[in-house]
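Next up: a single chain in structure tokens, the form predicted alone.
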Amino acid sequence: MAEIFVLAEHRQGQLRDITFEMLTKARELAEKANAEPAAVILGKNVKDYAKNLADYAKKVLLVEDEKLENFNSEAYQKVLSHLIKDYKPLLTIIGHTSYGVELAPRLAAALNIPLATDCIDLAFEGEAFTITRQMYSGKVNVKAALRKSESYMVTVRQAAFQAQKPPTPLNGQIVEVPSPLTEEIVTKRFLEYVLPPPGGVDITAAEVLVGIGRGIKDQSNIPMVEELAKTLGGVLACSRPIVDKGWLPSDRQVGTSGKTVKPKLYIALGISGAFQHVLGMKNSDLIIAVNKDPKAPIFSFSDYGVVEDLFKVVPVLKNKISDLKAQKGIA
């Protein structure tokens, strides 16, 4: 049966959430092509990621080699190539990330195959598959089919798809694979991993964002909402005209010019809800929005509206979180 690759992502030891994105994605795919859904995970001592991946696919391809300790795109590439030339999936579904970025296009050049990048959905409708993606800033959502090739390649966004297990286990057969690097990859070597400076936020990692809008007003007002975050457990996010200000840096705007999330509660503060905005947060868990205009379009994106101040809001909140937390002793 024809298969739906899907590369796993990992750093630093842990898989990362856009791989049970894609994996999600392409079982959904994978039923309507008739295929079946399969993880490829590169690296050195990985065998437990991939039974993790087990549970979401049909078969988990394993390829186990020194040289892959770490990312390295000259290596992913050749041992990627085989795979694909060996198995000839109807598609290959890789991460929009740093990585991503790097490795798709070198890799679809090298087996001259279609690819499509930085996709925020996709669909197999009749024969073809489709893609869609975004243009003029966000402005214009563009779908297209991929033109009749054997097999396709895709880069998707992060949080583009809501990640899912499957209702049972898939108990994939887990194949390992010889690794064909046989020589030494010279031309790139890691070096290290730089992570953000002190005080650097990365606003996709955190489980907590509460964004502020053109409701905040003046940059004043900003350290009464970062209370509110730091309260929460949280960090502070934006919309664009925030950092159009230089009111915040632009590492912490959420948007289609910005940064992709998906905390498990975003809290949306004067922020009206343009969707450029919008298509960054909404796969939050629990979207909370606090307007003074009820007919904001934030609102119909929201789990919970609160049609006031954010300046009424915001102090009682914060107070009422620091009373809760005091009671059950919690620093």
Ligand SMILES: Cc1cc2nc3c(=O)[nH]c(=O)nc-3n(C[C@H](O)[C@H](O)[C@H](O)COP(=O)(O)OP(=O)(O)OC[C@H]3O[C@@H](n4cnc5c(N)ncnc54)[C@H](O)[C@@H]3O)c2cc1C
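In this text, all values refer to a predicted model and were calculated from it rather than measured experimentally. Here the rigid core means the biggest group of C-alpha atoms that line up within 1.5 Å when the two forms are laid on top of each other. Positions refer to the first chain, counted from 1. Compared with the form predicted together with this ligand:
For Lys312, the Cα coordinates differ by 2 angstroms or more between the two forms after the core has been superposed.
The Cα position of Gln173 differs by less than 2 Å between the two forms after fitting on the rigid core. Fitting the two forms on the rigid core leaves the C-alpha of Pro114 displaced by under 2 angstroms between the two forms.
Hand over the structure of the form predicted together with this ligand; the form predicted alone is what we had up.
No partners, no molecules, just the chain.
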């Protein structure tokens, strides 16, 4: 039976969540496509992971090698090329993560397998394999068909699929495949991890976050929103462009390349709602978004939406809250 490969992603001793999201989707697809889900795990000393993955897949292909200790797309490409040529999976699913983005396009081109990236849905429909992805930072969804092929490849967005354990563990067979890596990879070498600078503000601990985005327009407008945050007893957070411009330090950034936050209140001011931002804040208890564009994707993740110029709303809101606090103080 043909396999649907899922490349298990792990880093610094941990299998990453996306692995289980992908395995869940693979299981669902496999049923329809008369195939079986197979996890592929590459690394050094990763047998324990393989056992864990066996609950979720009918087969686990395990390749262990010193040279696979840290992720290196060149090494991964060599090993996966070998496995894909050998097993001819119907589909290979890889995370649209830093690792997946480094690996998948080049692997697909080398094997001449059609690839779609950053998919949020996948389907076998008759003869066709179709995918859904987004364009224009989430303002439009696209359904597309991949060029007809024996084998397909996709990268999938984080949190696009919900990880679910199979009702009963699948008890997948663990197949130890000898590493096809014969020589050292010298063109590209992993040196070390670089941790974010220590110290700073811990936005993940705040109960109230006021998040600002590019709609803030200028650094000189930041004190105004800082006031609002303070009045609410909260902390200022932001989208990536604010950090890129150097207006706030990187410890304030919410999103996939920043922090994941879950405050009691998240107020998004002038943030469009690109998924990389949304993934970092969508589980907040209460989300209020202010954006002058009624079609901004942030509104599909908010409890309350305000279609208005933030500069008109923020000062009034701040004053009302301070007034209320003053009243309470008197009473």
